[in-house]
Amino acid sequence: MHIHDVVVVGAGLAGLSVARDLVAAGSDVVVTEARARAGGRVEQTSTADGRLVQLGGEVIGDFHTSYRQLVAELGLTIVPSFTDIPGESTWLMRHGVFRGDDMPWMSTADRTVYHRLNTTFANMAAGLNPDDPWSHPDAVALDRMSVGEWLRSEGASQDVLRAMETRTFGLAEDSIERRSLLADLRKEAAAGAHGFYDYDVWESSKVLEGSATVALTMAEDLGHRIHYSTPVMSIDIKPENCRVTAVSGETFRARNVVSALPAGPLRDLRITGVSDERLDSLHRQQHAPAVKYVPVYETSFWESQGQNGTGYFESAILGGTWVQNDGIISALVPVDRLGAYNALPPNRRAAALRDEMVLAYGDAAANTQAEYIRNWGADPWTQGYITSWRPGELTAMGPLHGSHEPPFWVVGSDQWVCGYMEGAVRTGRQAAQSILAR
């Protein structure tokens, strides 16, 4: 009976991380991935000129450190996104379509109100340390109130509220409502605290290889250690003898096991030999689920109009766009309007979003040479797509979020202050140095 020195169960960005810098350093790794595909919830194609299309996670910001010092070493390359490209952000609001960068549909008086918000919230944030929130004197009272709440009680009209509401979701983020005020500055803490969520924070620059690349090119260097189309049934965790047991009756031995898994697949495995408060630690988290639909045209025909391609929907089924590449937008479906989306017939769904383009952005945008949809919220390995914190639950969860049981580890974009393609990295690169200290 062999015994490996880790088990990685998964093999999104994070558990590729872990899995190639244990390697590295002369590691016996075996990783096993449910589908057929390396890279969760990063993926790609390409068009029939092709033009690469990302159907997941896309960009980065410049405090995305650890991403970027993995795609130095892949000799990939970080170029600057949609955050550059000239022309005015477009906003679908109820009452019409309007072009600026600055809420321009908002009076002088309420955009004031916003801006003053703003601060207090960067001010908020800078004093709060997104590694352990937990310490902050008033971290219960932070996460039980939600942003709305906060928003109301520091004197928010109705119009900042609806940009906030519109913002979100074109993030495809859960109302303000059912959203930890806490979770949101120790988001933002993590950024810098620069104030509200900022593109040219968060979202500012991609591999210009496409950001499933990374994953791709690792798993590429990994090759046979990963057994695709194994997904796990449970986990059970012995000292130097755990034990990871596939669907198929397979099993795979080890000193340690990784999970990299998502969330929503964690909560489905049989997990024995942890803490019940691990477990339940774990079990508590959420997702935010969301669809991402991608048109690809011919051109960029909406920069000729003076529109960048950004935009925010805020009552359509849509959220929000941004351009992902030459003549391609990227736009997300959010939790809130999943409701509508799949009320839809599946038939109609493409056709009624190409409609919600061609309010924003003109009669050309029903002119699509391809058109590409992908339902993350209902995709068994994933069962969502960015982390979600309501409030309560951060406190709930406490300081063993992102923290491990070795011989038991998690990791993975859910186990960071906030999700992303940064998280999933940064974890998995943290365990795999602390399982080698071992």
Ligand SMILES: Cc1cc2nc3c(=O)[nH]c(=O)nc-3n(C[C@H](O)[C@H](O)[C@H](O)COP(=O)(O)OP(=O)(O)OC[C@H]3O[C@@H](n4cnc5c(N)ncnc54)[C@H](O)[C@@H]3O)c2cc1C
The other form holds:
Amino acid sequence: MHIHDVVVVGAGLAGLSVARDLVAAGSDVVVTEARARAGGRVEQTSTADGRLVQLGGEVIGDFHTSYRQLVAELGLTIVPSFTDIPGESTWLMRHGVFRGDDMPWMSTADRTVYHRLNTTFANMAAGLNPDDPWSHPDAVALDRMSVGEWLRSEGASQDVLRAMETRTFGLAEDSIERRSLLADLRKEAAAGAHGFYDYDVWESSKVLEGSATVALTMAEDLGHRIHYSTPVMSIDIKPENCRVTAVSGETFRARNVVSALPAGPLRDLRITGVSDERLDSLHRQQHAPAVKYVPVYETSFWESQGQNGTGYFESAILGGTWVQNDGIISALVPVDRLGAYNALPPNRRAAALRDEMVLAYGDAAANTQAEYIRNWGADPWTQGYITSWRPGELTAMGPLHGSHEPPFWVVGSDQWVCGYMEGAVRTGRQAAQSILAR
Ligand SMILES: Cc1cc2nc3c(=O)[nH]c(=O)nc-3n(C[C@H](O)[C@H](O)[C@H](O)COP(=O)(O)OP(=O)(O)OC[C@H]3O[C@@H](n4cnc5c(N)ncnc54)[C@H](O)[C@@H]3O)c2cc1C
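Here we have the form predicted alone; I need the corresponding form predicted in complex with the ligand.
Full complex below, order starting with the chain above.
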């Protein structure tokens, strides 16, 4: 049987990035992909009038250098995202609807505390190496502590905690009570230690041609090397002769195997020839699952109401909103609210989420032209949304995170500081270089 140089399992941004660089260097590569399409957690469709709709990952920050470099190489265009749209943010709080960018529902005293904590957090993040958070002298203590615990220990009031949690749910992250402080500090250290998560830092740009076009362009170039509708069920690692077996029974032999899978689907594989330590560390990883809801309107009607389409929802099933494109809103249901979402009769879900849009944006929000719902947590080939670090998990996993055990390589956004597109491309391209160097 033919032995390839590399089998890549998974054709998301990470798998495609690693395959692309290997093929460019002359390697014999095959990619196995469970779905009938490439892109994984980036996926797009279009409306009847031809507007692109992103159902997965969308936006990037200035410091997402690997992703930006790849986009430039593919001849695609980076443009400003929703953060440039004029108008006020909307806060759907338990005690009313508020507008303004600096948490208008809080007292001046609370806002002062919030900004003080933001500065303290930025200073702490600046003392952390994002590539080696384990070397921080207080790593274990910082990891054991949740973000919520730390905020309380620093004198956060109830309203400051509410602000942090509401911002968190806007992003569909896990609760501040279940997130490791060390993991959050690491994430912001990677971003340049500006303070708490900031849309201007993390989400200021997007790809004009559509985020999923990045993956689709790479997939097109890889052509016949990608085997679609080929879910893998086992990987056997042996020097010079690894075996990847698909659910169909088809096998692929290679000198190297790259897993480019999210944490959940990776746990489902039977893997031999890899140390227990390596597998245990991979199997610990967890996601914060989420549902994405995308209502499409004829126009960006909220702009004439002085709203910029960015919303933070405390009292809803949706966690928050942002503008994806002209007339198109993106919204996420965070993990804490998935129970309430799942309890809705399936044929009532879109209407229930639309009703919440009306609360935040007025009656015009009821007039959708189309609506898309994508439940990423329930999808067997994702089983989540973005990486989530519970207190204690980052130090429990330790420096094995993001490492390899050649000829078994592990790439994907889960192997970076958090589950974002930058991590997928960065880990993919770095692994390609390491494989070639061997
Ligand atoms: C709703 C949503 C919004 C997001 N928003 C953003 C954002 O705005 N900005 C940002 O940077 N990131 C965002 N993300 C995260 C980002 O999209 C992902 O981190 C990134 O695309 C992951 O790339 P990946 O290649 O590591 O994994 P994936 O894209 O998950 O790719 C893994 C691939 O493996 C395949 N696979 C799974 N199991 C098997 C198997 N057994 N055999 C073969 N193939 C298998 C899957 O089908 C998939 O194609 C978002 C994600 C979601 C879901």
